[in-house]
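A single chain, nothing else alongside it, follows as structure tokens in the form predicted alone.
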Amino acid sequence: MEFGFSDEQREIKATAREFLASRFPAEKVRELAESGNPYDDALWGEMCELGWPGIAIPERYGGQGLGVVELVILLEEMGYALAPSPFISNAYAGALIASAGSDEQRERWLPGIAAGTARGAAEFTNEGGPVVGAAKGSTVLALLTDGGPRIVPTADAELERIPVIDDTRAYFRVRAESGDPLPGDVAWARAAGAVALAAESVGLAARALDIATEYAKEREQFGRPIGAYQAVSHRLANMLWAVEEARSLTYYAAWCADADPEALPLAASMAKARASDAACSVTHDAIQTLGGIGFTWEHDIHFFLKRARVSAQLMGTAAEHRERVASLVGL
């Protein structure tokens, strides 16, 4: 298969670069990160503003009627600019309802998720201990577990933020003893949340390498860059190739969910395994490139390292992931 983005879809890509890095230099993701919100309302608005909460919503409900590949798009660039933002959260949750959801359901919630001003948030576990991405401060929460698949008003639900190492994006518990069962099926929804984790990830082992590579074009040692030793430049060549790999199974997976659905489960599994192992790797490797200042609190690195670690276990691990593949090629 040839890909190609569109016209379209590169406008998307270079106003989200250009956007992000403007919004969330790394100043401003540490001091986030450092202040126990991750989250700034007033860089939400202008996210919103741009009409990204309802990029992949039907336009009957306030959406741009766009697909999964322009939403893969935008998440690659929020992972490459490490943006602590309830973005997807809320795409997977306007999934999960516009996919599974009711007539009802759909009119009620998904325009103001589309437009931003009525935020869903979704969980991102596959069993118990729901951790939901961006829960405080939502309108509508959308659980897969402990009954089945609902919707759940938060404000009738109870939310325990969960410590964990990742800062630049809040987690929560959510309990809650009554929920609007989402009628339909979630496979679907639930596949294309596992890409936009992996869309997400390759943003982010895309940054690491970028970091490391610039850290050894310009760090001299014995009078010449680090990069000119085989042992470095190997570790960046072997860096490329995660990095190229896993971003070319999550554009297939996201053309699946658009194209051909009925691919989807086995692109999505290879997609988010691969994508999981090569931010985990690349955002380690980055680290080892920059030698003792990466292991400081100091460089920014570790913020990635953090942030790919803990996505690595949302919506199945790698290794979870692998064995659905072999489960679904017959092995």
Contents of the next structure:
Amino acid sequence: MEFGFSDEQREIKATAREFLASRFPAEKVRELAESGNPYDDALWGEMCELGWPGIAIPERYGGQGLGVVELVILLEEMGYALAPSPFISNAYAGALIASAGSDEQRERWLPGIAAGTARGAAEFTNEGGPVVGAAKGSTVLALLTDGGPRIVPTADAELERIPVIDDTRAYFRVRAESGDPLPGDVAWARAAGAVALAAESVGLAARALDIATEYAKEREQFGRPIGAYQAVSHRLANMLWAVEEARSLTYYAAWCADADPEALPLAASMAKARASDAACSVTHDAIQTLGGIGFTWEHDIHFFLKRARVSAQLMGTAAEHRERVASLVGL
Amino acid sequence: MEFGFSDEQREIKATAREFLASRFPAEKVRELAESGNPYDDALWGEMCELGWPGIAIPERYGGQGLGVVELVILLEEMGYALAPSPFISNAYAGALIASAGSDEQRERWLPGIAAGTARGAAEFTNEGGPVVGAAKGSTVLALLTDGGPRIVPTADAELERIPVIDDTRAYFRVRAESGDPLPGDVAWARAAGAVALAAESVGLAARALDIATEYAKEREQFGRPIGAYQAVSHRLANMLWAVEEARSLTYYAAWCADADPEALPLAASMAKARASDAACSVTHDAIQTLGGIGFTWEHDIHFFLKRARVSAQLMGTAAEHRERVASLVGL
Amino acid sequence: MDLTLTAEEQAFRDEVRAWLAENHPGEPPAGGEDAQFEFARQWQRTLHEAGWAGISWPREYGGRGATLIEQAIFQEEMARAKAPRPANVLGLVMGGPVVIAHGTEEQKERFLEPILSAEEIWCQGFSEPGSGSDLASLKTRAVKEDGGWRITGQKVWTTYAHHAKWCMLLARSDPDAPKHKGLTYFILDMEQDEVEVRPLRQITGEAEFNELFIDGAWVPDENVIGGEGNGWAVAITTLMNERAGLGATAALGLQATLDDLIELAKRRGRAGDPLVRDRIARLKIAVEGLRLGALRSLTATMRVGIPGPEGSIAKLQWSAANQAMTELALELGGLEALRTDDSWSYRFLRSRANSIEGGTSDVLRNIVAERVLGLPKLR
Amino acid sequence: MDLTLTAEEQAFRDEVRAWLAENHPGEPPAGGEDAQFEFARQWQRTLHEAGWAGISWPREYGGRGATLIEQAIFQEEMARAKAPRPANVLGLVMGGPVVIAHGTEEQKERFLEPILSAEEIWCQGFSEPGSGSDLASLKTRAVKEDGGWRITGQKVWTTYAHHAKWCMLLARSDPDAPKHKGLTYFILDMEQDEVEVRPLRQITGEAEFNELFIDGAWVPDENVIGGEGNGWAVAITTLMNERAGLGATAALGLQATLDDLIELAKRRGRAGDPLVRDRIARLKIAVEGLRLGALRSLTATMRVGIPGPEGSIAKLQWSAANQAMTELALELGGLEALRTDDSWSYRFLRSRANSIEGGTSDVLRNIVAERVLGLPKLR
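Take the protein just shown as the form predicted alone and give its structure as the form predicted together with its partner chain.
Complete assembly follows, chain above in first position.
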């Protein structure tokens, strides 16, 4: 038993950290967020060269044939960098088609999704909510609501951008009459998608914690760094507690997706519930630690707060996932 | 408008504080709690001489003809002293009979209750729970469950002491076949009873806060009084916040009982919910502030914790009262 | 204890209510921020002409000399009528009272009337980028010259600066004195080239506040308040006035938000959800706890004469409740509430500052611990 | 990342499971506390004969030299089989490891085997009434005499003292040295008249702990561990051993409590209440968060060699979850659960100490802030 990353996995993580830090420094994230179109095609191209879009897609379809653990490694780092990217939507579309598509659907769509050339996108929504998902520039959509799981070429759908507070990602309301139904069960892919989003939330919470911690070491008030005051240091300790708990649950859920699918429903709901809550509370507490500066547009922390809040509403809310947890533990 | 006590009310409060401090010092409370019979007849006699049992009973029945505000003043002080006494049960029985009894029932029972000679007792319970209430030595019982509101002479009832963690009060399961039905509506008295119990909880929370605050000023660790550390001082500030909020709501509810009965249902539920929660959390935090010594039998704080927890289960729990609040605000 | 209004208080309430019914200025104009500000200025003139502008000010200075209860009644009626705020809030709530408390006769003569009439708008220059909670560590310098002072430094979180004629400015006049002793309180004329106002954009996207860049601005001696080196004591008066009576008004605002939240819960079909019901009940209890605590404190203040430090608890209650309400709204409203054009997303983001602005929650807990509970100060 | 057991680990688990199936001692006897202790002592002998007692100890000292994973498997199997705890827990978990790490060859020879066999029970004398979190401020004095030390002072929160032969005792051997430097670690023989053990009653009514009154007790030189003046460093080893690996075992206990809680919710007809469901789900998440965090930390420790300070987070998680569970139980159980003869009332009261014993939550947050996050220490 080893609940830690293998050498190969640590290599993936280190590469991602380094690549994302150089390509998505804070100024770049801000520039993309403020531009109105958060996705940079050149940077997407670089990710494709690294093979990221196909990381969890079987090799026979041109992917790397790795698993949800590796996907989660990348997504935690993308959350840490708050990288504006259609990556997660493409990955989720790939997971839906790979796990619930027919052979023909897989043959047709997965190679493009794995290569990143025919970008996929998927609905990140819960039944009953507005149909949010997809990404500008996508080629194929995996839709889940309003007509059941199906594949729709983007050209056949109506996309309407909806303006939400998170500018680091593009959100669309999607309408499509027809579509090619996915014959398989989408439960696994939905759970894996929730875990992927949880990983991103863990990453952004970890970064918000780092930002707040660094500030607390440097900022002085009343003759001391504020991090020497327990009101500040204990808040930061609680933030770490939240991040670490969410991280453990997310890694475990990722492993279940790959190796223990029966345990996945409970594990995924625990991970998404905890990660959403952690990201919301940690980004809030980060602003509290930063004080006034954290309330300015010029400081980056608000981008993290906003992403956390929007992600909390996607792929099932914390309360919805806790209700599932209650059912799954026998209540 | 004046949301504070009148001179007469402050006089009542000061007298109660002084009397209770001299008659129920910590050693006396401990002695009574450990004796197995928490009620001291001589001390009850002294309270009767002060006219307390009849404080809120109309003058024509031998009471002082004051209101729930004055009752709440006494009960907050009794909570502060953690005085083991059948006082609240007698007062609640009096309120039930005075507000829902027939003229004949009032004539028959209230003078004894007001004088404290024919001690009354009442069920402090929610429907559905075990039938807890009454006090040893009582003469008359006001029962609410298992057959509807009615008066039963104690001699006609079966009393079984139930051992709960609070040794500073005696709790009985009551069974009685018959009884003389109360013709009126008991809603007012039940709400007033909940407010009375809330006041007692506010008082005990205030005392627990004082105990913890004094300790934090004196106890030194790492070269400073522990109250200089924000982990401690901010916890104490939060405890004060809880106590003050519960106190404001309780005083208001008491005033509603006397002067604005239409507002009473909402006010009483808010008061009981907040006071129960405050007493539970403040006594918990007091132990945390005291550290190891707070976990010993020889320190008094555990008596407060235990009373708070038992009171939280009487006259409706915080969750039940919040559900009522939700209904009353239109949900 | 009596929470009903006395006959006099009722008469006062009826008077306010009748006047508001007749003089309510209606909806603010559509136009830009300037037009809206002009509307608020005109509204203050109307208030002033009827004697309502300086409701808490002594009559000898053009105020109404209302009791705290009357002030609370007035605020409640204003809220009930959904009347706009007057333009010169900081002048009325802080500037005027400070001049009244610490100013010379000449200063009272010079400054008070234009505050009431909204002819001269006031802003406040206390905070600096480097001194947030630790206000006394501020670095803006005041250098004595003949007949006045040269001021150089930077201020932040200044509301109304772009409309203001005067700024209540705290600066270090003696760099060698201990940090609380070397400060002086100035009234700075904003209409000089040495003062630059830059809008400060917040996480809401709005620029509700400003930064002030002061590069050798001039303040004549007659615009020093309370004397050289006494700035800290004068500033405390300003801050006390800011926080006094906050509770009752804040509770009115929270109740309005709670009403909206209940409406939202119903509209989203969540009114029957026990989890939602429990949280809304908790919020109702919090709002009433704040309101009733404020009324208790008001009565106590009228008895004792000085507002106690309990106002710090009110601020804690208010920020916690307002933040919790907007968080619940996001959960109830889902992605709709997160739209940039939905009012809840704005309220959610704006409320993030509630636990920072006007004293952070950490500092307020320090105040409660030290001044109410008497706990030792951390040195 | 692989959470399944390797073939070796499976074989180990099967071995433990088979052994336990055959050797489980059954229910503890009805009799008094002495009879129960004797039962636990006999059970430890059985464990020791099969080589399980010192599972984490190196083989050369009579242990099994198991890996951390194997230790976790062993604890899990013990919990699954509801096997009792061995009698000499403090000797196995703290005393032995300290002697192994800091003891002389003679001390190892003298002390280790009787710990394993439960022939000599150990207790711990660190805390004093005046020194709780600030352990280094302890006042118990050790005065040098010919061939040994005279100890005088008072200790508190000493478990097993009335059964113990040896006490791990920290005392001040040099009153003039800085407070962390003047301490020495002694092994005190409890069988002397100068040591008095008094039971210490807790809020549960039980006397699980003791007070120790030491009035000139004698410790010969050969029973000093780690040398004069090095007591602090040796004590840290003891405390590190106390906290290491706590998480995984603690999670097992919490899961059992959670199972009882779910059972209680069903029995009280509250399993369908959304408020109850939400709280139980939160607790499940907390328990799994603790368990998985402990496994991650275990893997990291096996890689790095030394346990990290994350154990402090595990302690925070455990105490918060256990307290929250018993609080929910009181709400679900109502007055029934508050009966003195109901196990929940005991568990509720006992759990109040969880956030105090073995490092208060405040101190643990200090540790996390300083050692994990690298924040400055408050001076």
